[in-house]
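Consider the single chain below, provided in structure tokens and representing the form predicted alone.
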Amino acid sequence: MNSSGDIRVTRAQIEDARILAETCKRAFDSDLEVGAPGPGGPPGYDSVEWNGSRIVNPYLQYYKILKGETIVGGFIAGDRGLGYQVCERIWVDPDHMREGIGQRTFEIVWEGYPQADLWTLGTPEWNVRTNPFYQKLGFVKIGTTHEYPHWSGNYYEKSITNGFPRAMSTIEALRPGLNQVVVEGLVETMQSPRTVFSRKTGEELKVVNAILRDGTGSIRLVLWNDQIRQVKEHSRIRLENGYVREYRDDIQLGVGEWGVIITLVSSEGT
């Protein structure tokens, strides 16, 4: 990937995941400074194993971000799709803060994406440091993500194109077999949970059943446990890496297991 004067954004390697864990410790870290409710940080951000593993998912592209030749900070990016790019995770090393390097990287990121239509992200509410600074990169807010209990995240976009998105369907166009699913809609009417036990492993499941619909059509959407308090009825949502199946000549529409779901805008404070 390109450079931008002393700033390099290349793909790591797993020799490499030593040194990001420790710098992603640190910048995560640090968030007490910015109003995280307590330490620690997103899943496995402490952890070589873990940031070794996603640096050989072949499902994400995760770079390394240099200053010269010292590797001061991380970059996980994600695809939701055609032209549906996601920033997983970006970090800076709090020692390198407040240089510019995060705006950099992502300006150098952006290049190497020629074929993006959008990029999303998340970041928590309480964050007086990311919030102010995603703004000021262009992305707009256009929800909230409710995946944690004690706390909302912010989610935002920033369009590099005109027109719908390649990768969002409409519920009209939603087929059977169809996985990394980007849909908006309504839902329209949730039915109250009921128990249900797994045929595999005997578990005791929540299940509801909820009616999602845009101007095209609507579509049975089936949420399981800890997704269902994340959905309220009346709200508009929008749903990432869903995917779609046939179920008794019912087709249905579920959220995969890295699915995101997204309260819109136009929905908060309803």
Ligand SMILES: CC(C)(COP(=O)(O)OP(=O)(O)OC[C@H]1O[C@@H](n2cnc3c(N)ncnc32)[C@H](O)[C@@H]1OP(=O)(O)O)[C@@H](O)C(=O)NCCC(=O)NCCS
Contents of the next structure:
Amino acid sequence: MNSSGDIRVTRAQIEDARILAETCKRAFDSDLEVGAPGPGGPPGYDSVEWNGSRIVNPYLQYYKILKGETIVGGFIAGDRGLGYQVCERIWVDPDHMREGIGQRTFEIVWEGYPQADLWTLGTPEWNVRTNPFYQKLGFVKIGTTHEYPHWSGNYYEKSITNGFPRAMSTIEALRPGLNQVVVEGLVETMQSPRTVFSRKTGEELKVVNAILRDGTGSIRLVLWNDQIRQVKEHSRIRLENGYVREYRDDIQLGVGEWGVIITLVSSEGT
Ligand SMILES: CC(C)(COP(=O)(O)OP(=O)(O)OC[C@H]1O[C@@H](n2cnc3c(N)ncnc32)[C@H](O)[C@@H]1OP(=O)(O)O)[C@@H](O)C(=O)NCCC(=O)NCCS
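Previous: the form predicted alone; requested now: the form predicted together with the named molecule:
In what comes next, the whole complex appears, and the chain from above leads the way.
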């Protein structure tokens, strides 16, 4: 049944955190029926504190989905650069799933971002509900992510305009001091991991230097600890939330705490 006509999407307030956490918990707990390898959900999904902190986070836009006056779900949007939006999370209470609400929510949100070139999002590869949902909405799988050791994520994007996204840099254009860098390239070489000790904490760290190349040039890419297993030599990757720093007369690219490493479809299986 499609009854999505009376759906509204408005900014969430801190007093909505409890009901949003409850609907979110119910929605993600139902993932067990659609392929989840075990119970649970994404970080903070059932926590009033986590949801409250996201509602007031100035770098996110947290929306509630209303059917009449009832909160039936949520949508968290984030920015990855100029005109580059990410759907960090969307959910619909299981009592209202399959009524067209998720689809209507995206349509309403898109209208609110006329400046967006591109929307992206990630979802677990095992999820037999979200993958068809995003495909129906026109998202195209561009690659996979390997943030979690036991399963991969599918990374989707929907281009709103044609052409090279404004948020994306060529390697030639990378300059020291840049943050929130989005860049794609071929991982030409990867050195063996080295062990170093943090100057600040004394902690033991693993580090790998790689060379990333596109049609305009190449740059040293520095990968730390868990980032190392997410990248394979000779694959094509996209980095989001990268940063560029000067180091010993050279410039190097790193992946920040909120960074994402995507293995692009064009290089899978190689
Ligand atoms: C993903 C989710 C938001 C979809 O919301 P929804 O309101 O139920 O989706 P809609 O009713 O708008 O569905 C639109 C289309 O998506 C596809 N779809 C939705 N649910 C599906 C399912 N269970 N199986 C296969 N396709 C499905 C269908 O093509 C559907 O169109 P149709 O009903 O005309 O066939 C909802 O299932 C959810 O909250 N899931 C749990 C949380 C989650 O995984 N969130 C996303 C990850 S961040």
